[in-house]
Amino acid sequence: MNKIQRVLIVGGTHGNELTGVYLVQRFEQQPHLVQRPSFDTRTLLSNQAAIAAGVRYVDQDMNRCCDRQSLATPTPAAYEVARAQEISRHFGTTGSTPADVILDLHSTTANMGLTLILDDHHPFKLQLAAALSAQQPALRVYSSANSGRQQDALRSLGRFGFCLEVGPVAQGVLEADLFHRTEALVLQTLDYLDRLNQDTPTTAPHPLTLYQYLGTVPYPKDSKGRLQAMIHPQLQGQDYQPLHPGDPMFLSLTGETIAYAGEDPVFPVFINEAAYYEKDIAMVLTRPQQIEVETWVEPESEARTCR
């Protein structure tokens, strides 16, 4: 029995992140690109109202409203919650056409390059991340396992959820190089899943570097909540690079440097992400960890037949 029977490729969870929107449209126009012999591939434009309006979301962030409480709301007032419930009814683990793998495509204004986000360290996810890293040396793998994100993101609706972040690209803008690099990574993911289903050797187990979530850093503000500093120019664009104690972190509006006051080096990501201003997140701090990834064999208790 195939381990993976249905894959869902999602774009437009944030309506102004056009890489995912137009990639899904491309795949819908040329479905042969994403179909594989051993499983069914579906595509979805998730936040259709936000896509039409050219905004991140209409009522609330769709990538924060797929938790159990939101999905159980009897008559949701927010468009995104109602839409999440609809998607769950179709592609959730108990839905009419459940997805074994959800690959949610996002873009960021931060200098993240190609980043694969894992919300937990399930052996299957680590194995896929290691295989893709072997093919794409520039790929970074960010683990949000300690952030609590595994319960509310759209990708959590599937059996195995992954997020692909690419950047830097401005909101509402298509950037050709990142578009094609994202497409290549999506196709490599599908090829890997197809080989795995057919028990074809993929890549030998090898070390994987995970950038582990440590916490977030807010912007310096005054007592009225007004911004008092910006990302220091020496830090801008330095995602995945070490930030040492005493290194410049912020530059105040009056020209004063605010240094990083931690005791150990950290590796910031999502630096100066435009969408995170409303969340008061100036950057996310991580620390790299190298782990050994072994080949995963699915135990019977985890097997599930999709309907």
The other form holds:
Protein chains: 2
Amino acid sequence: MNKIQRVLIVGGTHGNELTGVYLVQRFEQQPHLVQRPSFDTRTLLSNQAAIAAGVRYVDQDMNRCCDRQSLATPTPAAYEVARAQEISRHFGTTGSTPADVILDLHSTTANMGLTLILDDHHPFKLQLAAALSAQQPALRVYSSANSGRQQDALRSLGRFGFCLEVGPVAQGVLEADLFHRTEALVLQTLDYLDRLNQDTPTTAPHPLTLYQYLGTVPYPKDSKGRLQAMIHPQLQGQDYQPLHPGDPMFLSLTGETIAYAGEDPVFPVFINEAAYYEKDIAMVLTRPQQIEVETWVEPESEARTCR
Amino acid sequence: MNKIQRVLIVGGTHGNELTGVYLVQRFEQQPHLVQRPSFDTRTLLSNQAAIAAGVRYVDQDMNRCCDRQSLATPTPAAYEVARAQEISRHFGTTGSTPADVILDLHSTTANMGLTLILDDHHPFKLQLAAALSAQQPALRVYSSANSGRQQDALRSLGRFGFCLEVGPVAQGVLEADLFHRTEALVLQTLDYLDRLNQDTPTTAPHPLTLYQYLGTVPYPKDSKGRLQAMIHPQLQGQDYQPLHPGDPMFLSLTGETIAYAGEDPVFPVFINEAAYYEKDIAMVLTRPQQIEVETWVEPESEARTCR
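Would you generate the structure of this protein in the form predicted together with a further copy of the same chain, following the form predicted alone above?
Then the entire complex follows, led off by the chain already shown.
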């Protein structure tokens, strides 16, 4: 595999997720923190209008408009599409300063701790995930590969896109502890990429737990589309914990418990994420899979495989 | 004092504070919960456009535009001012169905638990606060009477305005446990008002702790107005706890601790409230004062006093 030449750290793809916004500001004020000998590190506040307005997005979700069709729109009306095109011209795979790795910093109101999101199972991504997991046992790795979602996230503009999703933290709030834990993870990621570039094997064979997308669960609603239930208090904050058939899932506004009716245990994430109310997603169901990621041993080949 | 004839329960004055929005929806679906023999109970979703959009406000903060001047504006441009005028025409003191008590349901990202906010120290308000405190030891009572803020909150439209401020909960999130605790407090308030109307003495002399407004603290910023520090992790979530001279207050993005430089202990509230970033308020400082609220004994007079 070709070496990593440029890493782009992005904050503010959602303008009210302040952890990423202020981490990028910090890195811009103290660039030595993110500079590494073997590659060029850039930082970017992506959705500047949304950041200024303190909202998730101005016209449309920037993390859903980086697909080919949007990028090919001649005169986009939506601010975010225009901005995606601009970012693609710079950091896209055919851009002026293409990013090999995009690390997009997000936060969630769900209790997801430190989560690394992969959109596919490219060996390089699994390798990075395994290496970070070995260093940060609290790190969870979520894979959206089975979701059927097209490549429309901002991170998809780069050769290898990663998302850091950290929580719980309210939209519009900067929370110091999570800020520092996220910063540490970003710096560990850069260190890993630097070691990889310098041909130093960095991980032993490592078991990696991938929480793989199974589906989403909508909120119970009435015929007028009004919310009729909320996340059950027993499920609130229980991201990545098993939900068994019959376990409480929702509590209706009138006090009835609605149980999980599936046949197999699932592991919900994004439980009660504020931004997903409008997408009618109460939670995302996953199932963990243990895989073994082989030690990276042949720097110039694609020898890293997943079995 | 004249009896309470009408109580108005309001949700959604800030459209992204869902606890109040869905409590009002629940009360509208099950009106027997809030009906009491001795008065008329009404419910209202105040900022309907903001609720629909999932934002705090559309044009301007509805909880700052119920002042006399706004209410007298002939053709208001802002949605919230027009809506405030409409609500005033119905529930204002000279409206068609005036509300004696307005209970406005708010939420905060700060760790304020269940907080009752008073804007002045009218004996009736202190009496209610003392009665609720006796039933709910976890209830805190915050007084904004010294803040110099004019009467511009939605609750100021009624004869007696109260605000319930509950947290921590993210904007745009409905959290079941806090929902139920808020509901219980609303129902206790209605029960108290009903007993008061029926001339049944309800409280013994009760010591009431009032957390009184001292001032606000802005965020440290650079010359361009950019945030340079966040709430110190040792202060995060410590609402209503004493902050002593020299205690950590902020942590700069570059890692320096900024200590509280005052001479006396203070008790911060609204610590890291998302909606106050735009108001440049990192926290509100208070000082608790113990007062004794006399037992309510003479139903037709204003005999309740505070000493």
